[in-house]
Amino acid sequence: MTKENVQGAAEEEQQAQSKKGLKKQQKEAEKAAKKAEKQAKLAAEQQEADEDDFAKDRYGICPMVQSQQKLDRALVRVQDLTPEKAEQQIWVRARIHTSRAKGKQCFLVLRHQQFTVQALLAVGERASKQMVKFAANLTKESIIDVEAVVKKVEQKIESCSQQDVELHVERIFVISQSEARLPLQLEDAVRPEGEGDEEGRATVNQDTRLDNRVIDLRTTTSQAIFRLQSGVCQLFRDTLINKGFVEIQTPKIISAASEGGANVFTVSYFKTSAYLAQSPQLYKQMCICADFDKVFCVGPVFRAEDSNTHRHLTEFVGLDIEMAFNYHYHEVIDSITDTMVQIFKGLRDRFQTEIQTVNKQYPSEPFKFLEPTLRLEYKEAVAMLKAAGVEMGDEEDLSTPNEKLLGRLVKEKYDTDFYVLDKYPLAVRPFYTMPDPNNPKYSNSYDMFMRGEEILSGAQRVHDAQLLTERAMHHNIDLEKIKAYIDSFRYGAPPHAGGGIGLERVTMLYLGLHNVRQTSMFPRDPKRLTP
């Protein structure tokens, strides 16, 4: 190819490129003009709408609440919206649970905690077309303030907790806007598991729930679970205080493993190591030796068990009791079982709304208990299991399947979900457990069960320094590490017994749930450290 040809080809290419560039510029200019025209049109429409919008002061997005002003405005709770409030004009703060536009109307379901109410906006003298459109476009989970008139409804609104009234909205203001895309849908999160499968609708798996726990805790089921759990703590405290117990606080960073054994978290402690308490055991007993007579505490307990089961957590809330008795440790069993019965009665009588809410998603039989509580000896339990075809030794510990089977056998025979198993074999209990005076192979120890699962482990403690030393040596425990504990009993110690209850397990089993993570607000297990 000659030099001229090459030059000519280059010029042609240049011309083609500049033509392309010109076309591109023209296109962009047209695009920009169209965009500007569209924006101008929208602005004009908006201006026209604003001029026409007689209700523009009745809705909108509030500035961020930075405590700029004190409004003398009473807000009514959703749960208090009853037919008695019919025709009253009120203010309500709630989240948008769902919204549905229909012609010139917009239906909202407003939710606060476990309660929901229907709200209606309709184009008319109090609401403009723009106001209804604004309400229809609000994102789910946004927090709003509405002024509305409470109206009785002729037909019950089955989808809401407040079935006899609805709100006719006159003003609506956004207090906090939610992002449009939610990590999980609340209606999916409360759908009974089987129902979702049958209808091909989504349910939410446990990890998704726990990864987005703040959203999951907003569901009516979660709200009910944790309000009932709060009730367990309150009833536990109130009952024991009425019985003359003193609430104590015990250290969680300790110098030796509370229960002995390897299931303990080690933490660095300046130039040495310390442990997270597996139980407040030693300190409860020290308080008994210090003449407090009856003590209890509510606090975290840590167990470094690599157990990924439905009922194990590495951190849980312990409800612990310790009590001096006069002549027999059954005095303590009676006191603990009565406390549990008071809790069960209190939950039954005060928390029916919560129980029913949880039952909608997780149906279960009502919890049954006897007064006085059924107490069986370990030997009797072994005999019942053997009669049901289980092969086990008389002094063998109960496996989880055998505990569950025993629970079913006890329910069939005695019609109770709560019972005590007394006189465990000494070999399967900790070093500080008092041996049975009549049979050294057994001990003055007991477990309590709900729906066939253990919720409390307890015993009469050895309160004699000499016997305690012997028992510790038998268990190969380093005496130097528990010196302070053994020394507590050298200066006169009353006979005493106690036990530790797992709060999350009690809540789970009372409600008939199947995983302890459902009843732990932010659960910790071998695979989960967040959120």
Second form
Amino acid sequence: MTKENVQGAAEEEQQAQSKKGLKKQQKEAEKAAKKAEKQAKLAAEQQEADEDDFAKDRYGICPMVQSQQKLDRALVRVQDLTPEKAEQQIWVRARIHTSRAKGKQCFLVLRHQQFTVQALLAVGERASKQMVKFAANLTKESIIDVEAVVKKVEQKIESCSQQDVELHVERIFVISQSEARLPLQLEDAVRPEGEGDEEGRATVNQDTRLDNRVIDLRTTTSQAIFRLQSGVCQLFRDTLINKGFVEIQTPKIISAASEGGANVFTVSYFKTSAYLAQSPQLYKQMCICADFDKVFCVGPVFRAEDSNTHRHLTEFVGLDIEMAFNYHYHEVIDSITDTMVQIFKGLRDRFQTEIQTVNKQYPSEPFKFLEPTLRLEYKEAVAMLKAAGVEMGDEEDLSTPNEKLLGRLVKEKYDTDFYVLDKYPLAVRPFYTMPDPNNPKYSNSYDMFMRGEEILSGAQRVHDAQLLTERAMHHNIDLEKIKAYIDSFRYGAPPHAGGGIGLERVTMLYLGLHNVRQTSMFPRDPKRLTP
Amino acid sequence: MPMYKVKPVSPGDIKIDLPACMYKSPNIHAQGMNCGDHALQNGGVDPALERLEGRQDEVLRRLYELKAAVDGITKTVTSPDADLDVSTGSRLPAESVFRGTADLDSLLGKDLGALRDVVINASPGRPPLSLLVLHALLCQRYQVLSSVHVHSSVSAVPPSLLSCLGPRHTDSYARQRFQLGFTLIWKDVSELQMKFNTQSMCPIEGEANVARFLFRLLGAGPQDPVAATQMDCWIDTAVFQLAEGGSKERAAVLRSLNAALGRSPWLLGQEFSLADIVCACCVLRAGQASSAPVNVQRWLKSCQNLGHFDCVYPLLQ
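For comparison with the form predicted on its own, kindly provide the form predicted in complex with its partner chain.
Everything in the complex follows now, all chains and molecules, and the chain you saw is the first one.
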């Protein structure tokens, strides 16, 4: 290449550069001009806004509450907003359920737990246009503090729980803002399945609910279900304490599997391993041998069953009872069934609102029971099933479909959803079950059913160390592993019996729901470990 | 010329495995067995044959008896001397209430191992007094497991209704030892209802109908159709006119009761029957006992003396 060419090329480059440079400069100039224009516009708007906004201090986003000051302000709950408070100016903290702007007005529905109330913000001498716009743009589920005057309404507001009053907003501040896109809409979560299909509206399926449990639990139905569950637990405790029972807490990390080695979780325990308790069985019995006579305990139960059914969880809350009796284990059955009946009565009398709320989304028949509880014997059940056309052996265990059929037959004849089945065959029960004295093929054991599904399995326990050893050997259980258990019966043990129920299953069956995950706050099953 | 021979398809002696459900009968074509000659030679008769002949004789005898009975009835009906006056009751003796032969298996169906449980749903506002009397009668005849339950549709029931079937049987923990179950459930129902075998029977409604069912379990009602019809007539009168009628109807029924009881100690004649139970209970429940005519009061006193009505009086307050 000659120098001239190189020079020429460089010149061309320079020229090209300057052309490009020119173009670039032009573009930048345009951009700057646009930006300046925009800024000017904004500034103009801002000025306008600032000029007109006389309500600037009556709304806004509060700084995060880090306990900066201790305000002595009384916040009224939404459920207490009744016509009695008419014309009072009060503060309310609630969530935004919906917000809708209509011209110069903004309608908000504020929600706290199951209660909703309508709030109105209108452009006027107290509220500016900007304030109304701000209110209309608030995201759903944000928590806000509202100062408002309670006003009576002539026409009932059908869509809210507080139907006789409405709030006229004076001040509105955001305490905690929610993100704009919610993973699920609350009104979809409360919609009954059938309605969703008919009208083409969305319903939320179970996995989505469980993945976003925090939002799903805010729905009126979930609030009602778990309040009722809390009632079950409370009634259980109250009834048993009144009967003279003592509440105990049993260990959940144990050295040997109690119900058989198959379905137990192993945890590493320093240099060895231990197991998570499948039931408080062994410890309840030890308490009886320790002269506590009547004990109950409420605590988690861990079952490593790989069952993906509608009624199995790997972790659930067990309500267990154990009682020493005088001469016949029916004394214990009577005590347990009376406790269950008291629980049902308490729920029927004190939780009707919750039951109705759940029924709106999940309709079902009300739960029926008899007092005293109906008790049938296993042989009778087999005869009833055979009469209905089922083929089964006399000593066969009841399969799940047979249990459901039996439940329907009992419901038809006696009109009860709750009954006890007594005297199960010995072969299908665990090794610590006491055999029937009159017939060695049967045992002193019983199951209780709600709506045709089993909720409790119990029996008179073998309280004699020798008989217990024989029964364990008969079931091919390693005696070394249960040595401590057998030892507890060697120093005088009273005859005793008991049983345990699952809190989630009882709530599910009482309300007529179909999946136990609906009654477990953060359910655990073989496929789910979070939240 | 040799004939066409077919080779045998199957070998001559095949071992056949006979199934266990078949039974073997002796081969009558085998040599050396001649049953008839054998027996006749000995002069005796084959015992099976004897039994068969005996059964045949028995059947023939019963047929003759039946024929004689039918002949007797035809004579009484067709002969010009027999003047059957229906209003004074039939001539054939009526079976006594307590001496009937009833078999629960034949009345209620074979026992498959389940306790035969009669379930009665009654409203606590209208206790079925006649059924309580029948329960007392049933307890005398059979081993009855009685229980009273309160259904969840009713919130509370007075203690007298909870103990109306008497004290709990000491053996009530062993359901298998009883022949019959009597379960009374106090429930919010508009009409009294009885369920027995839901697979093969529809529920029976109405106190009178349930009373008729339970009475049949006692194994005796009047056997002849005339008396049975009269009994049904009295029961219907009691249930429709005495219990549900106006004061005029009630007065009329009391008058006819009085008239009938003037002629005989019990409504159907000499024997106590379901008609007496139901009518007495209706009179007692209507509160007319003290203002009833003379014969009716005497009859109520006789009912009380029988002892079966003791369970009813505590419920009348």
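Since the model is a prediction, treat every value here as computed from it, not as a measurement. We call the rigid core whatever largest set of C-alpha positions still superposes within 1.5 Å between the two forms. Residue numbers count along the first chain shown, from 1.
- Core-superposed comparison between the two forms: the Cα of Val65 travels less than 2 Å.
- Residue displacement note: Glu37 has its CA displaced by at least 2 Å between the two forms (rigid core superposed).
- Relative to the superposed core, Lys27 undergoes a Cα shift of 2 Å or more between the two forms.
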